[in-house]
Structures are given as structure tokens and as C-alpha cells.
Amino acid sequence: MKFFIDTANLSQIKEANELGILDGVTTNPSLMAKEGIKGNDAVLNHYRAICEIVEGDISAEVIATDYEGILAEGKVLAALHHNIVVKVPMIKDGIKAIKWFTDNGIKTNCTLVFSAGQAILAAKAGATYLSPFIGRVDDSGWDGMLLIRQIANIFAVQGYKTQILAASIRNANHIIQCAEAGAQVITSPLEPILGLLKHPLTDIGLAKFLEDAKKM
């Protein structure tokens, strides 16, 4: 499984790929405006400094909702970098624009999915990524986890070749819970990811040997 960043913070992003494990990035307008990322050239220059940072796949988000715009936007960014993904929303003009988009070799994350049918839909388009976003389905009072299987389910039955891209991720259990249901890649805020670092027994045995060692 691969494993994703889901920010605009270049410090984190560093210290993700720092740790050797880091595949690729994803971002979007929320993100960029967390980080005071303003204006189309600044947005622009931000995703040319992630892709000098991390070599893999980089999600960039179009705005705009129309067909003709989300094609123009898109072709801005991918003609920025090679690893540029770009990132289109599942709405009726998103699913047109990724057709478009395949059919020219340039790849795309269909992001916003909520459902095993918009999954399919992302797939038929020929999306390299689609992106569930399990924390908002479970907190809308479905079960996150259960959508992944079932597209994983689906896609495996059907030989769909878009991968499965887990997003918003809340804690280390969901990214460990991705793995699982058989999701190829998850994007995760830093501290899920370090979570996968954490056990009580780890600190315990560590602090024993370090005991131990002073002894000798």
C-alpha cells in the first residue's frame, strides 16, 4: 500500500519523506489557504516546490466545476511538473473532464467520493486514483471502512484498474484498517502516520534495554 501526505506544509511533507516511506502528496484549496498559500501563481509555485521535495504522485485540485474549465485548469497543472496528478471532483463535467484527460495521458485522482456507484463511475472514466473519504462517511453515520471493501470488492470482480486512494484519514487504526479492506493507497495527515510508530510495549522494552545497557 502506498503511502500519501495530505497537506500543504512543506515541513511536514520534508519529514514525511524524510522517514524513507513516503509515495506521494495530496492537497486541495483548503489546504493551500491553511498554509497562506494566496493567488493562482503563488498556488502554482507551491506545487512546483512539492514536487522538488518528493518524487511520486502530487494531487493537485482544479476549482473550477465546468467541463471546459476543469480541462483548462487541469492542463495548467499538469503541464507543471511530470508527477502532477490532477486532482477533479465526482460531479457529472468531472467525470467528462477525467475521460478527456485519460484519453490524453494525463492522470487523475476523482476526489469527493462518498459511494460505490461515483466509484464505479471514476473507474469506467479511466481515474488513476479515486478518492473515498471514510472519516466523512463515518461521520455521516456509515460505515467508512465497509465502502472501501466494497469497492475493492467491486473493482477486483470488474478488472477496474483505478486504485483505490483512502482520504481523510482520522488516526493510525483507519490507515492500518485501509490496508486490510484493500485500499492501495491512503492519504494522511502527518500525525496518523506517526501514530503507526507508537505501542506502549515499545517504549516499555526500549526503555529496559537502555537500562540495561548502562550496566554493562
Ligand code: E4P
Given for the second form:
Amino acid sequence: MKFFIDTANLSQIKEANELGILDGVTTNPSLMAKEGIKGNDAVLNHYRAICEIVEGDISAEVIATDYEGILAEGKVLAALHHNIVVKVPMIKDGIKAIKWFTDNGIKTNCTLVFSAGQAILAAKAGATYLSPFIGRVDDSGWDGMLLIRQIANIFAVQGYKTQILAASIRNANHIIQCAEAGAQVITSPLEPILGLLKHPLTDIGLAKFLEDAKKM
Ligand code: E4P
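Switching forms now, from the form predicted on its own to the form predicted in complex with this ligand, please provide the structure.
Then the entire complex follows, led off by the chain already shown.
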């Protein structure tokens, strides 16, 4: 399973990259705004900066919601760097645009996926990745992991090539369950990734080894 970090924060991206386990980055307009990135040039420069840090797929989201607008924006984003993946919302014009990008060799990430039906459409259009939002499904009283398992089953039965990029990760257990369910990728903030490191018995065991090492 590939690990992407879900942030536009350059220091967190660097920290995750230095762990040596990072395969890519996802961003969205909310994450970019949170970092104070404002204006078209600043946004494009920020994507360039991320591409310089991480050697892997970097999702950059379009703002347009009409077919021509999505194509125009997506072409500019894709031209920034060979690792840019154009992130397109799960809407009718988005699906049409994903088909066009696929036919023209541009990688895509279909975002805001909340149902198996949406996932099937994204796969049919040839999306490179599709992003089901686990945490937001959980937040609304449904089961995000159930959605991941359902999509993984359908894709295995149908032989769809689109990779399941589990998004909206809230904790380390989400990551573990995604690995079990067969998601090809997770995208997570730094904290749940670092949460995978934690176990009290590791801390207790290490303290004892270090204490005993003094007696060696
Ligand atoms: C990533 O591609 C998504 O935009 C992101 O994971 C959404 O996460 P959130 O639900 O925590 O905002």
C-alpha cells in the first residue's frame, strides 16, 4: 500500500519524506488556504515546491466545475511537473474531463467519492486514483471502511485498474483497516502516520534495554 501525505504544509511534507516511506502528496483547496497560499501564481509555485520535495504523485485540485474549465485548469496543472495528478471532483463534467485526461495521458484523482456507484463511474472513465472520504462518511453516521471494502470487492471482481486512494483519514486504525481492505493507497495527515509507530510496550521494552545496556 502506498502512503501519501494529505497536507500542503511543506515542513510536514519534508518530515514525512525524511521517514523514507512517502510515495506522494494530496492537497485540496482547503489545505492550500490553510497554509495561506493565495493567488494563482502562488498556488502554482506551491505545487512546484511540493514536487521538488517528493518524488511521487502529487494531487493538485481544479477549481472549475464545468468541462471546458476543468480541462483548461487541468492542462496547466499537468504541465507544471510530470508527477502532477489532476484532482477532479465527482460530478458529471468531472467524469467527462477524467475521460479526456485519461485519453490524453494525464493522470487523475477523482475526489469527493462517497458511494460505490460513484467509484464505478470514476473507474469507467479511467481515473488513475479515486478518493473515497472515509472520515467524512464516519462523521455522517455511516461506515467509511465498509465503503472501502465494497469498492475493493467490486474492483477485484470487475478487474478495474483505478487505484483506491483512501482519503479523509482520521487515525492510525483507519490506515491499518485500509491495508486490510485492499486500498492501494492511503492519504493521511502526518499525525495518524506517526501514530502507527506508537505502542507502550515498545517504549517500556526500549527503556529496559537501555537500562540493561549500562550493565553490559
Ligand atoms: C484528500 O484527497 C481529501 O481532500 C482529504 O483527505 C479530505 O480530508 P478531510 O475530510 O479531513 O478534510
